[in-house]
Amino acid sequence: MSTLHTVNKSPFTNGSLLSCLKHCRPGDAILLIEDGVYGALKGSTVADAVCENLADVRLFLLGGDVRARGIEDEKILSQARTVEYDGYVDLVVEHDRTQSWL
C-alpha cells in the first residue's frame, strides 16, 4: 500500500518535512504544497535529507505555489517534478492513502 505524503509548511521553520521523509516507504510519493516548496531548493540545508530519501520515493511540487513564491525552475531540486491541482488529484487517485504533515 502506498501513500501519498503532503507537506505544507517551510522546513525552514518546522520539522514535518524531515518527520515525513523518515516515514516514507518504497513506492511513496510526497507532495510539497503552500510553503512546504521551499523543502525542494537546491542548495537548501535539507536538500541532502531529501535527496537521501528519492531512490524509491517520488518528489512532486504543486506548480501554482511554487509560482506563487517566485522560485525558478533553476533553484528546484532536479528529481522534483511540479503538478498542477489535476496532477494532485491524479496523486491521490494513485495512492491508498494519504497523509498530510501539519
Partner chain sequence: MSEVKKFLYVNRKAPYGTIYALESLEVVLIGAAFDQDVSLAFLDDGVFQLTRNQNTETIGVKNFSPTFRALGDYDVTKLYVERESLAERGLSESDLQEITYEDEDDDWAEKPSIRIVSRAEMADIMADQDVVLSF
Given for the second form:
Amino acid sequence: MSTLHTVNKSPFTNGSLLSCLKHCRPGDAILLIEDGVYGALKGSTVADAVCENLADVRLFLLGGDVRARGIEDEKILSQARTVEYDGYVDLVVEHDRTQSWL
Amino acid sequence: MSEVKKFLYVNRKAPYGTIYALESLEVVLIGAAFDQDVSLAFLDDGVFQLTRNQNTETIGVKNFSPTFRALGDYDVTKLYVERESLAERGLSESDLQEITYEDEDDDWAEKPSIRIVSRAEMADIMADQDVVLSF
Amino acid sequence: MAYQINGHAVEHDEEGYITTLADWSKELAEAIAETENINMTDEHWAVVNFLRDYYEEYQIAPAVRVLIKAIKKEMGPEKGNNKYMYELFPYGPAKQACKIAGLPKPTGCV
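With the form predicted alone in hand, show me what the form predicted in complex with its partner chain looks like.
Full complex below, order starting with the chain above.
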C-alpha cells in the first residue's frame, strides 16, 4: 500500500512540500508539478530538507513544467527523476491513492 | 449499494483567507449522503479552522465554524487534528471548540469527535484511505 | 421580486427564497406558505421552527434525512418519517419548509 503525493506550489512561498515530506511513508513517491518543481533545485534552502526525507521515498519531476521554467538538468537534485505525462499516469496507476498537497 | 470506501478530507488552510476551508466543509456535507466511511484531517494551517470564538461580523463573510458541530448529525464523527501543527502555532486542544456526536450504538451517548493525533499517526491515517481529497 | 407584508416589501430570489435572513417574520412565513398552497398548522410550525433553530445553531439548513432523524428523536417515529414530512410539504420538506422558514436553499440535493 503506497501513496503518490503531488506538490504544485513553490517551497519558497508555501509549506506544502515540507509538510508532504513529513507525512510520507516508505514506498511512497513524490511528484513535483507546476511551481512545485522548484523544490528540486540543488543548493536551495529546502534542498537539505528534501534530501533528508527521501529515504525510501522516490522523487519525480514533471518534465514539461521543468522545461517551461528553464531549469537546467545540472540545477536539479540528482535523486530526482523526470517523467512526462505518460509517466505521471503510470505513477498514479502504480500507487493505491494519490494525495495532492495544495 | 456498492462497498463502503474510506474517504479522508485533508484540510490544510486557515478558514477565511481562501475559500478552501468552506468548500471542503460543503463537499463533506453533500458527500455525507453517500454513506461512506468519512474522516476529516486537520493539519498545518487547517487547525485554525477549529479554533473557538470565531466572529466574522465585521469582515462580511459567513462564520462557518458552528457548522462543524453539525457533522455528527451527518455521521461524520472522526475529526483528526495533528498535535505538531497545533504546537507549531502556539495552540493546544483547549483552543479548539468542542465538537461531539451522539453514538447511536451506545444509547446516544455524547462523545468527542475531535481526536488529537501525532504527525506519525496522521501519516498512518492518510495511508489507510481509499480516497484522499485535499483542500 | 418581493413579498408584501404589512406594507413592507421583502425581497426574494427567482425561486421565492428571501434574500435577507433578518427580514423573516411569522407573517412573512404565512405569506410564503400561501404562495406554496400550504395552510400553516401547528405541525407545519413545528418543522419550520425546528429548521430555524437548527440554522441558528449550526449556520446550515439540515439535509432531509438529518431533519427527519431529529424530528423522530424529538417527536417520535409517527412524525419522524418521510411520508409525514411529504404530507406536510408535498414539494419536499427541505425546499418548501426552508423557504417558509426564511433560510437559504439547502446545500446539495432534495
